[in-house]
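Only one chain is given next, in structure tokens, and it is the form predicted on its own.
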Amino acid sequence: MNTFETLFGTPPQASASAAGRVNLLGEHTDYQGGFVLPTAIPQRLTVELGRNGTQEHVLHSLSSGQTLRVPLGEKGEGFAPYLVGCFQLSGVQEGLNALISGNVPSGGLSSSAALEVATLRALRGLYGLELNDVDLALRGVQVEHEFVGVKCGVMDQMASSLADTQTMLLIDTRSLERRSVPFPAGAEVLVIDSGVPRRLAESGYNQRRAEVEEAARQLGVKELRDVTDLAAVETLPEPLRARARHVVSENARVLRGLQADAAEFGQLMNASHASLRDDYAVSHPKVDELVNLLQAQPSVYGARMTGAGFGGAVVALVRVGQAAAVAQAVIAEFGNDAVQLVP
């Protein structure tokens, strides 16, 4: 197997790793300044880092074996901008090597943050940079605003950096507010990649975005955070009225999860699904087809698409001991695209 040492003739100068995580409820609402429901999954990505002393950046990452060589000032293809970005906004004017590793999956989970944040506590750690955590996770947001082209909201970053495995964390992604909320009892999160591969900046992720903002426009509100009444959006025209209808109803069915127990978030995690699936046209039909298999389970309480959508993972409320069974049963069902991930 490759190492640092083995690839670049040194051992690395310094190295960090973040986690994954999936969004039990909160989609699409980051950017409107909404509430979200994140935890932390197991799988990680790792950053090793060290000064090569020319004037360009080496980059390799394990999973792809590929190597890609950056020239200082230019920001790459591939994977290069998440890392380059990273680079750039923390003020490195020298040449790094740099190894990715881990087993965060490409699809919903936040593997783009996952490297950026692994990325930016490695250089913090190699430079003595004085960020928080907080402050961690806004610079990866600006890098994928910058160098990347895909203007996100602040919770993939937020959830990589401060959430654990163990809670939920609430993120008033507003304020930034935020705080540990325990799982519903009897229940656990299961985890599913549908397969299907998706490419943000490519999709229909950044049309979304412009769409809502011009809803809260119409609707005279900074965002539509400050929409709590569902028929104020059904003065607007479509598609705007059915992206807002989203919006604020999410908003109201993360804020209602906190005080759910197992069946009712189950229920939320459903309407969630057929809101984003039909008022926020963000779903695919396979992951649709996923999702319908876990909902149909005895077992489920309930289970929805996560991430940005376009395809990607799903995630289902499952009780308390079930979720390996229910995986196996589903994942028959659906076909060998799918693989099992949490827990």
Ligand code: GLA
Contents of the next structure:
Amino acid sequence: MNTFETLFGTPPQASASAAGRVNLLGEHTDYQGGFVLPTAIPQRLTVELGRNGTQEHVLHSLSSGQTLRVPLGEKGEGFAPYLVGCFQLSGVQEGLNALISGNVPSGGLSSSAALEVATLRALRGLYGLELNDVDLALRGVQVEHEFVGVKCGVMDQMASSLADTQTMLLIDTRSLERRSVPFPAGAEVLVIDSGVPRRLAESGYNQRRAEVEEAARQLGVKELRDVTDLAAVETLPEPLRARARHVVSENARVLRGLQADAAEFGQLMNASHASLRDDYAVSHPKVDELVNLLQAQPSVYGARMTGAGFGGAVVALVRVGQAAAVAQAVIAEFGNDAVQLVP
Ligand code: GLA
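Next up, can you give the form predicted together with this ligand of this protein, since the form predicted on its own came first?
Complete assembly follows, chain above in first position.
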């Protein structure tokens, strides 16, 4: 008997999983029509579903051990809105049992998008929904906006739905055009969870989004994607000037990264971190410390915070074969419950 059957008394009727992601370049650009360059990570979340014949959803998370009961028509609390949002936007009108399991840590690696994409894939299987992988990602984004209250962009759900672990996925977040891009030759990706809990991630995120929308409005453009000349943002008042400078320079870094060798790509990652720390103000002193330790390692090409920020994970580009040794050295110095997640 699997755990679902032990918990609910019947086997699941549908099951699906989805990967977390790590973003290499292009942070906080995806709600201004910009470019992003994520890759999937091996860690995944799985959602199993079954009809329960009642008027409420019963949702269990294996990692927290929590069971939440949500009557039809309500959205619930805690992790419930992520699933219930997927149910409601997919037209589910009956009680479902759900079991969440997996190993995507929370904090910068898109555990929420993985949860939405896994849930929507399981629903697609259960109800035969006609939903392609892009529609599915966009429905996940709608769940964040309408049920979770985070005004996120499209990167995480697109990456969870469409990226693989072997390449980076360049996404134009305005047109949703995308293509696979190889990692720079001779390099591998290292991801470390700093162990710093994220604070103010949701409120800080929505505030940044409002700031750059205001910056675009003052510059008379639809989105900051339309600004390529950095001089233009210098006319803005602070803090809009610094916020816009980050977005405009970050878009340029992504495009530059497409041609870069490992050394140059690493420099772009370092510059991205400085910009997120100083202009976008979404880093955290402990995360900066971890990034500095990584950047000081001879076999590291570059390192930066990844994801929304305010704590969470960091990503480094490392000489191939050196990631484990780098992680060991850096974590020993940093402490703070940091753990190596990739490779
Ligand atoms: C979060 C959001 C994404 C993106 C990143 C920052 O992960 O969900 O849409 O904005 O932050 O790049």
